[in-house]
Structures are given as structure tokens and as C-alpha cells.
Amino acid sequence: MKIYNTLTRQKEEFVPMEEGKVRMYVCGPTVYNYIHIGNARPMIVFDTVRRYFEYKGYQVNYVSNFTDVDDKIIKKAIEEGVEAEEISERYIQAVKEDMEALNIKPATKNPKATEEIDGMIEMIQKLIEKNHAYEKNGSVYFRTRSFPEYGKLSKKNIDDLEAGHRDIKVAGEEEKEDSLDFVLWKPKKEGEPAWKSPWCEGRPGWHIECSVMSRKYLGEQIDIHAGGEDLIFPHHENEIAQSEAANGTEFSRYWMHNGFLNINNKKMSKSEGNFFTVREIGEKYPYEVLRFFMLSGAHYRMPLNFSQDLMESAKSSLGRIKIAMERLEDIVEKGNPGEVSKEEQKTLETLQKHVKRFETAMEDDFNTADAISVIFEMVKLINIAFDMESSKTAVEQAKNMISQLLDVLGIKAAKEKVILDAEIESLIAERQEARKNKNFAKADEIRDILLEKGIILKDTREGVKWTRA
């Protein structure tokens, strides 16, 4: 299997630290609002990568982060006159209902940033030890220039970043012994949470939170460290430079990076009006759909074009999967009981070679759109091979070869009975009555069977509105 790996530039067999088993961290979002399309491109493509790895057989601790403390919080807390945690609490909740609507499995651990200060403030204590950092009224900077292989993951030279850095004038630049050198710990300010530590009373840096969370959860160096190209810097350098230095060992192994998703060929932004949240896709196409879009428009590592045409097109191709996989398990519930025949094993034989080039394309660096074009050769073939007077345990074969490639992807194999309005609108009066009666533990029950049957509650002023994911 082979990974491209962002450190060296080039694809890598992939040899896991430990036989049969992968360590992965991907660093998840910061939960000040709903998560946008843009956000769920990682969340896809690495829940694909973790899903391959445990088809193969490996057993994968796959650990992603919330970071719950940070200045887009607390901005929406004043805002909204609230604590920071009850606008943490409230996006994590709609995070973790969008993850499992695009069918993203639970992370081992999802760690949140405000439940590892202690670890974080012993590692910045380490690295002050170790003289990597220094403390100054207060804020903790790491010395950027005493870690010496800084760059080496984003291929940027110091020296050139340095003089980027000398006409920049920041708020508190000029306490720091050299511009290039990043907080680890800052001082509180009026309104904002803040814990105590042997500097000051205040809270850290986002970089170091990742690095604590990796190290506590999975171990001091790791398989593989992943998230959006946009992190390689300046987040995931320093995480290498802090970890590292603090560890003295190598971070991560390989290094992971999705490309940018555009939108209508332009950069997603509030500004073009073009800046779409999960649960607006949602609104408009099943979530599956969305899912499928990511996985088959272009390799992990390009770029990638939203746009109405191409969920339109992602919308049918899916489409064709579904009709098919629906009509084979109508064959095996109504068709012939007879044995397979020469003819269909011959069949079988070429679907388990269309297996063999799936995992091909899957263990090149995950080209989930080369696998998704297997696919269609396979879906082709069958319609082509079998109807209701084939034999149903051949029929059977191929659909459960086609269903755990699909599972691969995240892809649910056929349409899920569908639930009436009515049983939504019942379940919906007696999510209320628990609310109302203080229940909350049933009202949550409840609000978790909706999401497993693809029903999206949104609770507003107005009163209770659902959608079908």
C-alpha cells in the first residue's frame, strides 16, 4: 500500500510502527458554528482511508480532535451573551449529527482541547526545560530557530520566512526574542476562559493542543497525522517542531493532506456568497450524495469543484449503484433456488478480479475515484449477468462483494426503508413532551433514532423542523 507523503514529496510503501495495527490523528474543527463543505471534504476522505485500512484487516486508532477554545468562541459567546462551553457544546452536538449523517464513523476518541490543559501546560514546562521555550509577561513562545529542522514539512526556509516576518507589526511582537517564534500560552483577557498555570492565568496556544492530544491518546510518534492542505503551515510545522522537541523522537511517519474544495471554480467564501454549510447541501440532497461527490470527483489530494451540475451528476451516477444493488436483493428474495451455474461462476470470477483492481486503485495512495469507476464496470456486468432466473446463491456472491466495497467508501449498499411522516411528527410530540417534562436523556434518545433513520431535527423558534438526510 502506498501513501504520498507530504514531508518527503513522494509516495511511500506504507509499514505500520506495530504489525496489524494503525495509529492515525486527523485533526478535527474548531466548533463556533455549523461545519461547511469545505470542512467535511477531511472528515470524508480520511474516514475512507481508515475504512480501507480496516478492511485490509488492521485495527486502527483513529483519534480527531474538537478545538473548543479559541478567539472564533469566544467572539460568538459575546455575541450571544453565552459561555464559551455553551457554544462548544452546542457545535460539537451538530458536528457529530453531520459526521454521522455523511456516514463517518466515531473517531476512538474525540478529545476536546479544554479537557488536556494539564497535559499542555507539562509539555510547554518540558520544552521550557529544554530550553525550546521562554516565558515573558506572562505568554509561553517556543523558539522557532532551536528546533533546527524547522520547514521540513512545508519546504519553507527560515530565513525567507524571517524576512517575510520583519515589516509585520503585532500586538505583543516585541516582547518575543525573534518574530518567528510561536505562543504556546497567552495571559487572559476580560471575558475569556482561563486556567491557571505557573506563567499566568490564561489559556493556550491552538498548536500545542494537537500535539498533547496526539501524544496522550495515541503515543509519542504516531502512523499517520492528516487534515486539509491549508494546516501544513503553519499548524502541522509547529506541531512537529513542539512535538519533537519536547519528545525527542519523530512525530509522525506519514503525513496526510486533502486538497482545497472550490466552489463553482472560486475559493469558498461568505464575501462571494458562495460559502455553503453541510446542513444547506443537506437540505437539497440526500447526504450520501454529498459523500459520494467527495469521493468520486477528483484524487484526495487535488483540488476539487463544487458545483449544482456536479452534485447533479454525483446525485445519478449514485443512483445507478442503488437500482442495481436494490435489484439484486429482489432476485435473492424472489429468485431461483437453483445451483450456480458455469456461466455465473464465470461471472463471479471476473467480479472478484474487478475486487482485486479496486484495492489496486485504493492502495495507490487511495484513489477512491479509479475504485468508484470499478464499481460501475462491476454494476454494469451484473446487470447484464443476472435476473430472476439466475441462481440466488450466485446472486448473493456478487452482491455482497459489490456491498463491502461500497462500505469501504461509506456507501450504504441499498435504500433504507424509508419512515413515514407520521411516525416522524409522533416521534417528534414525544421529544417534546420529554423536554417538557425534563427528560432530557430520552429527548436525546429520541433525537438519536431520528438521525439513525436519516430524519435531521432543527430546533427553532418557530418550533421543530426535520429534514430527510
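Given the form predicted on its own above, what does the protein look like in the form predicted in complex with adenosine monophosphate?
There are no partners or other molecules in what follows, just the one chain.
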């Protein structure tokens, strides 16, 4: 299996530290708002990477944090007049709901930064002892030049960085020995959440959080560390410096980074105000269309432009797969119990070859777009090869083959039937009619039918509104 390693800028054969096991850390979101669909890209991509490892029989220890202490969370708490914790808890809950809707497997562990402060203090102490960090007026800074390999991930030259930094002195950081040094611990400001430490009451810097949580739940060395490409510098570069300086061993063997999701070819970002939340899109499309769009639209390292047209096309492509799978299910249910014919056997063999091609695509640095085109070829073949006369045994085997591949992509096969907007509307009309006639049992029954298909009804003053779960 080949993975593009940002550290070496090339595709490398994946060799796990321990046979059959993968230790993987994915930088998680800062929880101060609903996540936008850009944030969903790493979640979907790396969940798919994990699923493929599991399909190959690996046991994956998948850790992804929640950054629940941060300036943006504090700002929002002040705006709302509530504790920072109330904000972070609210949005952690929301992220978890969004992830479930996107069929992202729960992580083995989702550590929260605020619950790992002791470990951070301990690592900072160790860095001070080893002369990689120093304290100034209650703040602790990492001494960047004490780590000779600084810049190895982002391929930045330390002297160029220094020159760039000289012009932009950040207020309050003049006390640093060197403008390249970055903060590990900072004193609290009025009204901010704070923890006691040997240096002052304060809070950790962002980078140290991931170094500590990764070590605690996965060990000093891990197989894969991942996140969006904006995290390469400075976040991941700083994580490497801290972890390797403190632990004295290589931190992560492979570094994976997804490209950006753009709108109108401009980066989707909260600060620019050009973004859609996962929830907004979830009101217009089934969540799995968003998932399918992310995996089929471009290779995960490439930029991906979001547009309604592309979502519509993802919706209809996914629909084709679903309809084919439902048909297979129908044949299995009602079909012919006879023996597998020679011709059917041949179809199964061809499908098996496609399974191998799917794997080849995935093993070439997780080329999901190519893997999905293989699925389309399989769909085309089964649509022609099987009908109600076909042997159930053969059809069931074909169905299982494709379902397994869809599962790698986190796409549910046929179980939940696709329901079209028009069908929903007509069921809602039927339910309104039932209510008008005081047939509440029937109205509830229709609500349940819709719920089973993932449609949630809301009775509002302006009438019935519905959303896809």
C-alpha cells in the first residue's frame, strides 16, 4: 500500500510499526461553531483511510482530539455571556451529530484538550529540563533553534523564517529570546479559563495539545498523523519539534494532508465568511451525497471546488449505485433459488477482478475517485448480467462484493431506500389529510415511515418542514 508522505514528498510503501496495527492521529476541530463542509473533508477522507485499513484486516487505533480551549471559544463565550465550557460542550455535541450523519466511525478516543492539562504541564517541564524551552514572565516558549531539524516537514528554511518574522512582532511577545520561538504556556487574561502550573495560572498553547494527546493515547511514536494542508505549518512542524525534542524519538512515520475545499475556487473559511455548514448542506441533500461528493470529486490531496452542480451530479451518480443495489436486493428476496449458471459464474469472476482493481486504486495513495469509477463498472455489469431469473446465490455474492466496497467508502448499500423529494411531499400530504380526519394513528404511522427513511418532520406555524437526518 502506497501513501504520499508529506515528510518525504513522495509516495512510500506503508510499513506499520507493529504488524497488523495502525496508530493514527487526526487533528480535530476547534469547537466554537458548527463545522463547515471544509472541516468535514479531513473527517471524511481519513475515516475512509481508516476504513480501508480495517478492510485489509488492520486493527486501527484512531485518535482525534477536540480543541476545547482557544481564543475563539473564549470570544464566543464572552459574546453569549456564558462559560467557555458551555460553548465547547455544545459544539462537541453538534460535531458528533454531524459526524454520525456523515457515517464517520467513532474514534477509538476523542480526547479533549482541557482534560489533558496535566500531561501538557509535564511535557513542557521536560522540554525546559532539556533546554528546549524557557520561561519568561509566566509564559513558556519553545526554543525553536534548539531543534536542528525544524522545518523538515514544511521544507522551510529557518533563516528565511527568521527574516520574515523580524518585521511582524506580535504584541506581548517581545520577551521571546528569538522571534521564531512559539508559545507552550501562556498566562491567563481576565475572565479566561485557566489552570495552575509551575509558571503561572494560565493555559496551554495549541500545538502542545496534540503532541501530548497523541503520546498519551498512541505512544511516543505513531504510524500516521493527519490533517488539512493548512496544518503543515506551523502546527505540525511545531508538533514535531516538541514531540521529538521531548521524547528523543521520531514522532510520526507518515504525515498525510488533505487539500482544501473551495467555493468559487477560493478557500472555504470561517474567517472569510464564505462557507456552508455541514448542517446547511444536510438540509438540501442527504448527508451521504456530501460524503460521496468528497470522495469522488478529486484526489484527497487536490483542491476540491464545491458547487451545487457538482452536488447534483454526485446525487445522481450515487442514486445510480443505490438503485442497482436495491434491484440486487430485490432479486435476492424474490429471485430464483436455482444453481449458479456458468455465465453467472463468469460474471462473478469479472466482478472479483474489479474488486482487485478497486483495491489497486485505494492502494495508490487512496485514490477514491478511481476506486469509485471501478464501482460504476461493476454496477454497469450487474445491471446487464442479472435479472429476476438469475440465481439468488450468484446475485447475493455480487451484492456482498459491492456492499463491502461501498462500506470502505462509508456509503451504506441498499438498506435505507433512497426516497425522492416528491415521495416525501406526497407522504406529508397524506399525513396532513389523516390529521385533518383525526386519524392520528395513521398520521403517526406515516411519520414513523419517514423517520425510518431518515426524514425528520417538524410541525411549525408555517406548516410541516422536513429535513434529512
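Numbering follows the first chain given and starts at 1. Note that the structure is a prediction, hence the values are computed from the model and not measured. Think of the rigid core as the biggest set of C-alphas that the two forms share within 1.5 Å after superposition.
The two forms, fitted on the rigid core, differ between these two forms by less than 2 Å at the CA of residue 23. For residue 41, a C-alpha deviation below 2 angstroms is recorded between these two forms after rigid-core alignment. Comparing the forms between these two forms on their rigid core, the Cα displacement of residue 269 reaches 2 Å or more.
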